[in-house]
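Coming up is one lone chain in structure tokens, specifically the form predicted on its own.
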Amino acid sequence: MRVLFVGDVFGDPGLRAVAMHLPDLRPHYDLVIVNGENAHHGKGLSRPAYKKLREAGADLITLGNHAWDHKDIYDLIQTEPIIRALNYPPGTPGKGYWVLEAQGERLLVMQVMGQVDMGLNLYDPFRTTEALLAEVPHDYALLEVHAEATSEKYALGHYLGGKVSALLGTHTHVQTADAGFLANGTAVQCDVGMTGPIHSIIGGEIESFLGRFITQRPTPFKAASGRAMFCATELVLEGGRCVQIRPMRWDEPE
């Protein structure tokens, strides 16, 4: 089973990059998963943005800490293949996992949000993930960890003791160079990276984001425009485990 995971799609540049690259890549993969929590101008997932991601070839859309920033998500998450963090409290709209099927095998896709420096007070991602793995039948398991701390992502990978085929991080918008395997066999990468504007501060307009650091005061949020990059990670799943992990990045020409 070949799986492509596309990193945080940010605003119009990110949607453009997906439209440019994903249709050509799609025939090479059994399943495509896309993080779309920043697809609507950098905050949230709107219905038009969701439609563009699906038309480009996404089988499943994941969210994150901006899950609830656009009103459309409250309807979308009830009927469409979209997941939010698993470790939200009971009663939260939607679900935190999805089972995809390809070549007669089942891939359990889960997302949790970290607890370190995320500004949220969600349930324990360690035990929440462990409980779901025991509950839902699957052949392979992919855990997306939407979190700030690299240490928390690696800790989850070690804690789960090889029960997940792969652990991919999102949220920081910076592609990391650590793709590889833990001793327990789990494939890991701390952050898949961002699919969005190259000349930006993690997707935001440089001038507006700089103001936050220079003045130490809130400044209006504005998504950056211009050339885009496309960041994704390829997973090859075989014989009950991940046997290959390969990050990729393309930059839009000048």
The other form holds:
There are 4 protein chains.
Amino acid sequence: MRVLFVGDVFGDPGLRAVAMHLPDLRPHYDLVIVNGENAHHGKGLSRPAYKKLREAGADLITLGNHAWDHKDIYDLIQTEPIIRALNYPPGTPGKGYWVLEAQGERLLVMQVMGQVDMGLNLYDPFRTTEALLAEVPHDYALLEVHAEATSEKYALGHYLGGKVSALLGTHTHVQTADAGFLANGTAVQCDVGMTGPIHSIIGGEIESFLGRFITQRPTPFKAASGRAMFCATELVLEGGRCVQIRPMRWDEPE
Amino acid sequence: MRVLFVGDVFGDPGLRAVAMHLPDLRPHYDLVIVNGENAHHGKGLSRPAYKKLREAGADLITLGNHAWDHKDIYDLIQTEPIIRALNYPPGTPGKGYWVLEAQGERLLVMQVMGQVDMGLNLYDPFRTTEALLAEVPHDYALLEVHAEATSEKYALGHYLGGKVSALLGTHTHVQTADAGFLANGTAVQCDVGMTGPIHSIIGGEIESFLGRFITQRPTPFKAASGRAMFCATELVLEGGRCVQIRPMRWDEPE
Amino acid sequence: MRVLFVGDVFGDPGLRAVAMHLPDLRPHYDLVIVNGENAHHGKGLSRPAYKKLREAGADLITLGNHAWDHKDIYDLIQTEPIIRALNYPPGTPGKGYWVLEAQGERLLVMQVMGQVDMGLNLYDPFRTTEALLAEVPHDYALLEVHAEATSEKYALGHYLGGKVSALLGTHTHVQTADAGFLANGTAVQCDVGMTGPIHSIIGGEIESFLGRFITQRPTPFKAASGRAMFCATELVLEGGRCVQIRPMRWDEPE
Amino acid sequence: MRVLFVGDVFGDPGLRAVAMHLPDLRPHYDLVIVNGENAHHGKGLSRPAYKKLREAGADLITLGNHAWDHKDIYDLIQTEPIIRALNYPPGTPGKGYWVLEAQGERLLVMQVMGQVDMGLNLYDPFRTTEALLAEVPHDYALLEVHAEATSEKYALGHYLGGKVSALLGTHTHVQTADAGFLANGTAVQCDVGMTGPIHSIIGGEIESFLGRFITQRPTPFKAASGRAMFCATELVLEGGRCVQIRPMRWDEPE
Ligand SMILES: [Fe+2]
Ligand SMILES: [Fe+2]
Ligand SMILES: [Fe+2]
Ligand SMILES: [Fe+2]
Ligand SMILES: [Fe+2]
Ligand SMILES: [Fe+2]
Ligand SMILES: [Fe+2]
Ligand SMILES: [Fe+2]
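Now that we've seen the form predicted on its own, could you pull up the form predicted together with a further copy of the same chain?
Expanding to the full complex; the earlier chain stays at the top.
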């Protein structure tokens, strides 16, 4: 089973890059999963953004800490193939996992949010993930860890002891160069990277984002515009495990 | 001018990797700078660790949030080519920058620590760096940003408007795949990555590090052992700017 | 010199309590200082709120982390007796201190914001305050510390070595019972308390504020309504120091 | 039922104050509960400190974020009437609640730790407390909230909707002046205050504690010495609810 995971799609540049590049890649994969937490102008997922991601070939959309920024999500998440983090408290709308199927095999896709430096107090991602893995039948499992700290991402990979085929980090918006395998067999990459505007501060417009740092006063958030990069990671799942993990980056032509 | 920057050297595996690999690389560079904040069993820099790094070819050692973990540093930092972050308060031992020379040109090396999620309240890294750049004569400037947040690293790169030749991040211990150039000409890489034990949680021994996450009780810190990776980034400085940035990783043979 | 300091005025209930109670107290004091950071529906200071506070008898209004929540402030702070924290970066609108006069003596009023757990990276409150005290001529000095951590408030009081007549904390919205004197002579109270709605979560409407904790999703902020408490602290300054510190609380009648 | 709750006993001065003052108070109460998280030189609970607290009249000792600082606790907590926070993860040694009896009635005593700004990622204190209240039979319930944020303490009090007779905060080491009743009938005080050295920074020795703020480098922690204050809160439980909450402070004579 060949799976493509596309990192945090950010604003119109990100949506444009997905529309341009994903259709070319789509035929080479059985399943395509896209993180869409920043698709609506950098903040959350809206219905038009959702439609664009699906039309470009996404089978499942994942969210993150920006999940609830745009109110459309409260409808979309009831009916569409969209997941938010699994470790939100009881009563949270939507689901924290989804089972996709390809070639007669089931891929369990889960997202958890980290607890370190995320400004949120979500439930224990370690035991929550472990419990779900025991509960939901699957042939392969992919865990997206939407988190800040590299230590927490690696800790989860080691904790789960090979029970997930692959662990892919998101949220920092910077692709990491560590794609590889843990000793327990789990494929890991700390961050898939962003699919969004290159000339930006992690997607945000430079002047307004700088304002936050420089003034320490509230500044309006703006998504940057301009050429986009497309960051994604390919996973090949075979014989009960991930046998290949390959990050990729494509830049919109000038 | 060819410069090699070696990322956070972690414990004995990191020192061993430096001793094995750096002498091979050394002849190809004019200057070698090494982050040594984790060289002493993962915590700070000791005299023996310092000697090993220097003997392997380091011209300058940089520190980080672990700067003060080992008490040897209070002597070493008075006399040796070692820098701690520039944005510590007045009265802090040691210096926050160093001017190295090669081929008749001066490279100003500075380190700042980020303010976001570092558990410290250091001085403003933006204006502190800007002021130093105006004050210390140099031909090239290299800014090491020891920080957690990718946004803060990029924000600094944009804020400084091309006045630094290169900005290299450290601290997350995971090499990033974003090496490139900002629109203002500054070469950037979010994190150079760690030089330390591969089978670990960012250098720490897996069981003890997992304990922190799983128990939320204090657990003794242990450095991991075993095969090391060596992460570094090459910079070529020419004609007043950085013209090449190239990350590298070498793994100790099994 | 008799000074009254009124704690964080919160929303309409707070403004109402000030309007009802402050005029009765006003004749007994030479100077009245009011923290107004939450006066505009719990978020910032607006022109109408400012007018109400002044008409009720305030000589000087102080702000806090909510300083910039309402855009009126950007005009008001240019011309009116209003201060924001002293330890904002250079270029911040407004002033961080004000010199009031009464009975031929000058009271220097300063506000600093804490660095611990405030979600901001302001400048060093210790050295910033110390420098200002050396620079601005005064007979008495009152330092408002707008901060979360009790340790930081006490640390400032000890650090300043008796150079401030009184240190009053604000921001937690809960009056503390520790009013007294440090060994160095400075009068201290960790928090003056809120002037705002009693039936609330530190001023906020209960249901919406609970939502943040329970759902970990964004929830609209609402100020509570209903009966208000009025929290303030009286300082008597004589012979070069504070000789009396007396907290008070008045509750709006049912 | 008359209950006395003694706030965070800090180091030898705190133990001394308890030994001097608690025996006088003891006969007036049915039950005495003491927070001992700082009893061993400011850090955790040791066997000798435990014995002193018990000999002075404590029926139950509670802990906090310093629970695990002294290794004695791992033995003591197995057999003695000591509780740590209820919302530690599964597998944590000890218990998070205790049922005391007096006058034929059962008082359920629980401790939870806050999630805001505590530097820990414990389980949801809201639902954890709610579930325990439903599970453990009791006539009265006392909830100690060991937490930093005033908002979280009040939020818990409102969330539990009168199911706890009283909620007493600890951890900030500063007694608050807000003792009273929520609309739902629960008696509340944001912080009981510390029983420890007066001339200190929340118990810590002034010079060393200041060092942390001023240098931003690690500084050895020292407990302060000298005269102690004794902070406690009296609760009268009758007819199914708390009918009186009365904070007190006693200072060691000079
Ligand atoms: Fe994102
Ligand atoms: Fe995110
Ligand atoms: Fe490091
Ligand atoms: Fe570091
Ligand atoms: Fe505030
Ligand atoms: Fe406030
Ligand atoms: Fe304590
Ligand atoms: Fe505590």
